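The form predicted on its own is given below as one chain in structure tokens.
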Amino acid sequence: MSDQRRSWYEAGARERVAALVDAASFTEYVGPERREISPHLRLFDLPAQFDDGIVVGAATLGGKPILVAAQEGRFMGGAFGEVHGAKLTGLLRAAKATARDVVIAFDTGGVRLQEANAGEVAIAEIMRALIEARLAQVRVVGLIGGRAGCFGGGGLIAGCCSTLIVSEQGRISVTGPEVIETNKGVEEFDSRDRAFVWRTMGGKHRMLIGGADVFVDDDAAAFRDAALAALDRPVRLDLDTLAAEQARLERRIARFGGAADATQIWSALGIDRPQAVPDLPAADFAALAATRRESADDAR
């Protein structure tokens, strides 16, 4: 690793994999030479990409064998289609079979509208494979800090991970800002208000309400260090875990359900100057979150 800082937000999928894993350790599965691309896009005269927008393979991280996936947010917004989803499903099934932990770099707007049915099926298959891998004592670590964020079915998959690592740029939600505005009106959610969008869906808010587990700066080395630490966390997923998280979410709705803005939630968490949170440097925010955030229960 170079001492020069590299932005996770600005990087592409292959650059993220290269920055994340040990040097020269990555072996790609279903690589570019296979030309496994979506059969649906050509029906709409849309461009295809040689890897269908996702890189999957095996590598080592800190000397430990892992499986790794990275979505390319600059192709179709990192959206899930049939081939894209199948590659991630296969990787998670391989993780269960080989007892290897998995690291996934999310960067997705959800499911491709052009292959919606195949994409929705893919989301369900990925979630099943992820849960089965976790029940087999495999850690699944999610990294979120890319341009496209993590929306739609990607948000559901991320919520199933054993650990989520997020930067300030890492927006997480099932429904995106424009979709909410379209269906509920601009008075309910103004998607053009970028500060409001970030306060509601951005990494800092998700960290404070237990929607993510680790907050890092927009730096590839920081993501790598956090992923290394996450691979040492205990493996846990059982009914007691899920029941505890369900109870926490019910308490959260009762406590914050009437809040009109994230700053009201931050104030209720005991943060003295909630309006200052968006401008806090990453290190200062991480220190604040360590004392004020809601803790999740290995599920969210």
Given for the second form:
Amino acid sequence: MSDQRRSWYEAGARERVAALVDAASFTEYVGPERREISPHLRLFDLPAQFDDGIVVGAATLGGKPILVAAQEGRFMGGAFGEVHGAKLTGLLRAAKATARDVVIAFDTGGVRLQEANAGEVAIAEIMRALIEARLAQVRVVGLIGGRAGCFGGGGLIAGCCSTLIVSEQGRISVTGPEVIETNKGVEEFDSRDRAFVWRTMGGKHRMLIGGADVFVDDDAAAFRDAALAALDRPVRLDLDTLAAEQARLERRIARFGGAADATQIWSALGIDRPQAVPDLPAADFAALAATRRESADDAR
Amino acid sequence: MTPAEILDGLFPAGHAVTRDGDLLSGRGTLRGGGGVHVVGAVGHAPIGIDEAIRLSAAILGIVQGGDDAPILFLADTASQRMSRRDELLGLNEYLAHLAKSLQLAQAHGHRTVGLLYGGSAAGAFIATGLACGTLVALPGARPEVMDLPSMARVTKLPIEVLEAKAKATPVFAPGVDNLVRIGGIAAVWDPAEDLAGRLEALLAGPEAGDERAAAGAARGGRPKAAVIADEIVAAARA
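Show the other one: the form predicted together with its partner chain, since we just had the form predicted on its own.
Everything in the complex follows now, all chains and molecules, and the chain you saw is the first one.
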């Protein structure tokens, strides 16, 4: 690692955009000066933020024109409300209209519950716009390694991306640990057992089962390099892609459906010391994953 | 209403739909003679990886079948299945795959119509009814985003506050009327009227793009979404 290493996990949305794209190439759409705040948060006496927790715009990456979005996990957990969601929907529709690839830095707890209905419908609109863009040959690259992880509807959006790049810190899940615990009890899911949470939902496990495509260190430059490479991958979303994904996901249940813990899956993948996986440095883990993981093989 | 009663109302010319656990599949016949594929997630069951993968298999099977008949997706589900096992195996991918399959079917010429007659919540709702090209509901449908105890845990707000807001705040509160106001549900079909006629009229109409934000603005439930999304598209094209 260079001396310039900057933690992706610690960075905010604007720092992530700056680290990702070419210097001075970013133009923001509906920026903070517009003060497009949530019309709903005042119902709960909650403070608003002028960008509603997401930055979207156009830039170049390695000289190639792209569209880019970054969620601010420090504002309401990066959750999707009406304005936040509309900015990403608009960006994905713009991607289809202008045939530009998209890079999304996820950092989200999912639907913003204070504006629950608007957030939930926004997730559905984002997924529709994302899939339409992909059907029109646009790449959508997701980056996951922030404090809020990528939960709830955010996890579903991530599952629609053409390529997912994760760091160890990048947790991906639908139901968050606290919600499972509230509904099903601490025996089903102990949200305070951090090691259990990370090996069940964290980036290493998602990489090993094929739920993510590229594993990087918690380093902004590593995310940039991986995003640049992902923009060169083949573009494809058609019946063959989804038939292959169907087979891939059926095989996962057949092979690992009886596992009670991630370590049993890692063992079944042929990893000799599965209990050592959480402590492996990123480079060592990436080397292990290269030979032992279930690859998604672009079937997503 | 039960699925059988709904199917009788929608397809007076006949239908053959079989139930396997909490999943439905089969075909209905329109009065004009055309066929409609029927897929369903019923019984108010949660949608986990095992249910989602069977639903996507059914949808992809229809696409591979090669006709262009519409797909009617009947829905009465709980939320996504909340469990250690489902998350361990990547439930987000299974639900996303189901949504992608529905949208691929639409791209292959199948109209997709979600009909919500029972409950649905959270990820299960997003990957089924809300992933269809058009979503309609019957009176008594019970869409929600999350149960109030879980909301209290996540938002750290007292449940008494949430219960009060749930009575008074459309953008927050569960229920079909609020989803209509937000634009998430296109219409509520009264079963006392002609359900078959409503379906036939919908299928006879043009296939539109995603009009949910515009509907939410027109109905006063979501004032900003459509304007902001349109503005970003215009800025990117400029």
